[in-house]
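First, one chain by itself in C-alpha cells, the form predicted on its own.
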Amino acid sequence: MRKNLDTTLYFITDSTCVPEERFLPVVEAACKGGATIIQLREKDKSTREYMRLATATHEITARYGIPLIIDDRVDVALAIGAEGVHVGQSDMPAHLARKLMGEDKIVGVTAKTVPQALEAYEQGADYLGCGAIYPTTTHVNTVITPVETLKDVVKAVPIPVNAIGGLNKDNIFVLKGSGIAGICVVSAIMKVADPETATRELKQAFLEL
C-alpha cells in the first residue's frame, strides 16, 4: 500500500465533452478546487495527440503537485514522466503495469467484483476503482454495483477504494458508511460551467459523508 495516496477527490478527464481550448482550463480549475488526483483518460485519440495532450496536462498538476494517471496506455505514462496508469479488466493485467511503470509509480485498476479486487491487490495495485454506482454518460453499457458490493471490496482489500459512476454532490450520500476512500467523478465536474466550484463542492460533500 502506497503512503500518502489522497484519492479523495479522483477527477477523471473527458475532452469530447468540451471545446480544445476549455480542456486545459478545466483541469486546471479542478486542481484549484481541490482535486487530489487526475486521471486522463482518451479512448480515441492516436498515441501522438494523447502524449500532447499528457504533456500539457501534466504541466498543470505538477504545478499544483497533483498525481497524474494516464488511463490504459503504459507507453504514454512512461513517456511523459506520468505518476502512474490505471488499467481496467480488459487492459493490461495490473502484474505487467507494475513491472513497466516500476515501484516508485502508481497503478490503478477497475475492480467491480471481490475477486477482481483481490487479484488486482495481490498483482501491486495500489488503489481500485468501484463502479458504476448510478448510470453514467461515458459508458454506452453502463454495469450497475450495489453498494453492497462496494462495501464488500472495500473490506476485502487493505488499498484504497474509490466509487465511480454517475456521482454528484446530490447523490452521493448513498456512499455513507460504505468506507470508501475517495469518489471518481468526470461529467459533475467536466460538464459543468463553473468546474472549480463543482469540485470544492464535491470534495466539501464527501468529506460530509
Contents of the next structure:
Protein chains: 2
Amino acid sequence: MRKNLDTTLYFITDSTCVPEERFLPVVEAACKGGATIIQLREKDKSTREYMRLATATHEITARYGIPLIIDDRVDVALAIGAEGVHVGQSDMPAHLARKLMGEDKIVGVTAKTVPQALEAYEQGADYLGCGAIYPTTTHVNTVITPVETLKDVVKAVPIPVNAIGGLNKDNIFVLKGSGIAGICVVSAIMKVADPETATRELKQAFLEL
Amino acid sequence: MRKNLDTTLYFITDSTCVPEERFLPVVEAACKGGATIIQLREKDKSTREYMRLATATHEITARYGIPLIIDDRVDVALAIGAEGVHVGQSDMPAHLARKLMGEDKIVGVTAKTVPQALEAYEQGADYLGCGAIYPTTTHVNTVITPVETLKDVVKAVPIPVNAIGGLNKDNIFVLKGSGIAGICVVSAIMKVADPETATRELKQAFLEL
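Form predicted on its own already given; the form predicted in complex with a further copy of the same chain follows:
Below is the entire complex, every chain and molecule, led by the chain shown above.
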C-alpha cells in the first residue's frame, strides 16, 4: 500500500542535545517551521519514560497534523498511537514491524546499501533513510554512504528515500539530482538557537536544490 | 481471565552472568531441573539481538512446555510469539501491556507495595513479583521489601504472588507461611556450576516450606 507521505523535511529528535525543558518547544518550533514528519529517537530511556515523552510529543505533532514516528520501539509506537515506527538494521526486521503495526501505519527502514533497500522494500517499508552522507555527532562509529550509493538506492526502490547524516543547509548541495524525496536532520534543528527558522531555511534549501 | 499458571519455580535469566556459549545450556538445565516458568531479561541488547536470543530460548522452553516470559519488551514478546511479558514500574503500564498482548497471553507485574499490587491486578496482571526480599547482585539500588509487606500483598490480590530478590535454598525459610505461589531466582540458577541440580533443590526446598 503506497501511502500519502511527505518526507521532504524529516526531523529526528534527540533529547540528550537540549535541557529537558527545551525539548518540547524545539519540537513545536520544527512543526511551525515546516517539518513534514518527525521521529522521536531515544536510546537510554526506560519504556515508561519513552512513552511519557512520546505522548507529550504526539500531543504537539498531532495538533499540526504531522506524523510522529517512533524509533526502534514498536511497543511504544502501538501503546501511544503514533503514526509509525522506524527500524534500523539492529532493530526489529521490517516484516515483523509491519505485521505488528498493521498495514495503515508507517514503517520506515534504515538502508545503507541496495540489497538492504530491496529487502526493506520487499518487507513492507514505506520509506527508507539512507546515509550517513556526512559524519554525524549523533551516532557513534558512523559509516559514510557515498552519494553514488544513495542514487543507486533511489533507483532500486519505488518508495521515498531520504538522505541522512550531518546534513545542513550549506552542505546539501551534494544531493542535487540524487532523486531523494527529502532530508533527515537531527543537529541542524535540535542544536540551534532558532529551530523554527532553521527548519524553514532547511526546507527551502532542499526545495531549491 | 484466571489462567492455569504454575509459578512455583520462576527462573529469570541474565546473559551477562555467563559466557555466551553457556547461556542456552543453562536455560535447558533449568527446564530439566523443573523450572515452571522462565523469564528472559536483557537490558543492554539491541532489539534484534534480544529477538535472536528470545527465539533461541523459546525453542528450548517450548520443547519442555514451559512458558517463556519476556522482560519489559512487549514488541519482542509479540514478534517471537512468547507466552507472556513481565513489566516493572518503569516499563509499560500493565493495562497497555495487556491490551497489546491480548487476553490469552501472560502479563506479569513487579509490585513492591499493596497499592502497586492492587493497581496491577486491576490492570489485568496474571501474577505479581514482589521483593527484593534479600539484597541482590542483579539489580542496582535494591530496595528491600519486608516479608510483612509481601504477606500483605499476597492477601490483597487473588492472583499468584512470587517472592524475588537474593533467594536461595538456604534462605527461603523466611517465606514460610507467607502464602506466596512461588519464588523467582536469577543467580541461584544462573551463577552455579550445576544449574539443573540447583533448580531441582530450590524447587524441593520451596515445596517443603
